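Next up: just one chain, as structure tokens, the form predicted alone.
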Amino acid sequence: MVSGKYSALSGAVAREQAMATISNNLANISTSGFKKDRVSFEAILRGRQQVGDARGVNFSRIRRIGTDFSPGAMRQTGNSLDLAIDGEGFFMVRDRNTTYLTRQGHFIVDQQGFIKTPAGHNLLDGGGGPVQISDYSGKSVIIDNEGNISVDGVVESRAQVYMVDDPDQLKKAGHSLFTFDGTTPVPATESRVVQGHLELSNVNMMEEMVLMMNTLRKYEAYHKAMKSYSTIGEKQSELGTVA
């Protein structure tokens, strides 16, 4: 009975963690460039793992929380510094200490002409340096499909798209930023920069709501199982008292 109680408890805890992931996905449904997370489970039921790692107790747990890098839909904004990526890849941005990859393409220009995210991260060019343009007040800023940035028809810099061999190596560092320790980004060759558009979150509300309901039902089932084990335990104690 003890094994079954721990099995139900571990299942409930794993579903609580899954519910937190779903809630975070839903909270970022309006975050440009956000990539949803997905949870996978594993059970230790038999063999050496059960005897050694689980000490004879059956239980389940979260095996992995991975990120789904499928593209989100594009929304036209008309802002010349809103950029979306058609295809694989990321923009590379950097703050004072760390370099990140992101598909959040809403940029602004500071007083020195550096193109940045609203959070202050510099957009990087193909050489890894910050993208800087001249005073563009009253001028036309055109960014072509390769990321070349022209001010009044003169190419001044480039918003480079980078890609990595294995996106699963990337780690989230905020809602739309990823660090890339263990993998080296290289310039993407088949992706296309789309000016005046933003990539939306790839979270589908209906899909998340279905997952939430399914996860909640499983949590309730585990909770009922734990309650049943507690009731059985109480009856056993009463029988022991009578004897």
Second form
Amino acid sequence: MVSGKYSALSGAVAREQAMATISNNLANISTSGFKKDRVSFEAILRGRQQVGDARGVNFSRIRRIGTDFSPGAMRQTGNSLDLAIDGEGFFMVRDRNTTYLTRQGHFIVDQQGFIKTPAGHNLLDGGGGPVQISDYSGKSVIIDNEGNISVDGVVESRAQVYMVDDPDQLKKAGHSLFTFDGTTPVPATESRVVQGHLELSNVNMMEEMVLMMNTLRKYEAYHKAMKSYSTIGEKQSELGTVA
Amino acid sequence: MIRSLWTATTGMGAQNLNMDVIANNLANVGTTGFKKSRADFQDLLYQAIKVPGSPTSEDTKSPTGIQVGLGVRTAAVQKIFSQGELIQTGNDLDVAIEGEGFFQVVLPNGNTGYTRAGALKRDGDGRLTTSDGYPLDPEIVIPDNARQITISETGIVSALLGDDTTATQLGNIDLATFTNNSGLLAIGQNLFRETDASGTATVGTPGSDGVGILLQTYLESSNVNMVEEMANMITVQRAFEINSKSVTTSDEMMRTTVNMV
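Cool, the form predicted alone is there; where's the form predicted in complex with its partner chain?
Every component of the complex follows; first up is the chain already shown.
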């Protein structure tokens, strides 16, 4: 027998996963360059299967968790190596052997003059090589809208913005990084690099709050359904008992 | 639920640390030569429930996956070395640095410390020291009979000795710069130590080599902007609250489950 009990359970489990995603969005509300995740649900059985085989009972599950790449607000920091991207695109960074994309534009210079993320990934220039500048201590570093980095007025390298055709192909790797297997980033032409700013996370507190309430209440509703099935079960067994 | 509970906890922890950093900045709003800090965060790893690109049939692949993030971590707490405001004090031995660079001082254990707090003093031997009595490096001794001590923009310390009418040069204040200021280790007492990340100090004469100039009778106040810190504090408080709301909600969901039977 197909029971609606399991249908309610599948709904509850899916909401539980949704809650985990909302929690993660909220936890990263101060993570610069963070992009929130959105959960979409789907029914498992379709068409004739649902109507005929399952007699109208269906199951729910998470269809996908997609990343919402809408831009976050910008915050001025005044730090010369804080870079924000106005428009689409990402900075490309590389550790020993893996290349990532990121919108977290918080960079530092190491002693050899390589521009790196705090985690030690090298920022890449237009040619895919690491960005290196000469000793800049005491000198002004100016990064223009195109990403050209000049030290004391001399252009030395470039913080290139890359974009991909289909951002859905990007996979979050943690540490504010995205991996891009299956799609090739190309230099972005429309985007601007903004020096002295950081992009805030695009998580909207109010929106997440509403989603959270929604998730909680739905979760409770599924439980109520499960409880009702349990009560029905009890009544059935009472009926079947000879007193 | 347990997942979202712990995820929200990392969020609360991050905001807690953020608040610690802000509190320390505000506590040092009146500290000469203090440089504010800023906490930067990153998302933690993601748990893949369905890997993107997993096959959905013999010749189709799922274009997206289901990945659930597990929270936030602190990437760095970085010092911001922007210039603080200059305050005129009228005191001959107050020196502010306009531009890059640090005074070098000899710490009691023989190591070199770096500071931008230029409230200099004279110790019993006439040496120029910091407020803690740590002598400048190179050492500058001011004789007892010195009058009208002047410190030039380029760091030359001179004074009139006894009844002289021409100034005698007593020494030079050099400044140290680093490739990566953010890599310096703050050790308290307005002092920094060099680390592998900062690179070794390059010593230069003030006014040249990109090193800042010295301004006598001025002090550099802390670069903490109270309004900015206030705004940050409000954001932190709200972010903390909403993360604690996640904890409550996760808890409520768990309670629903537990109370079902």
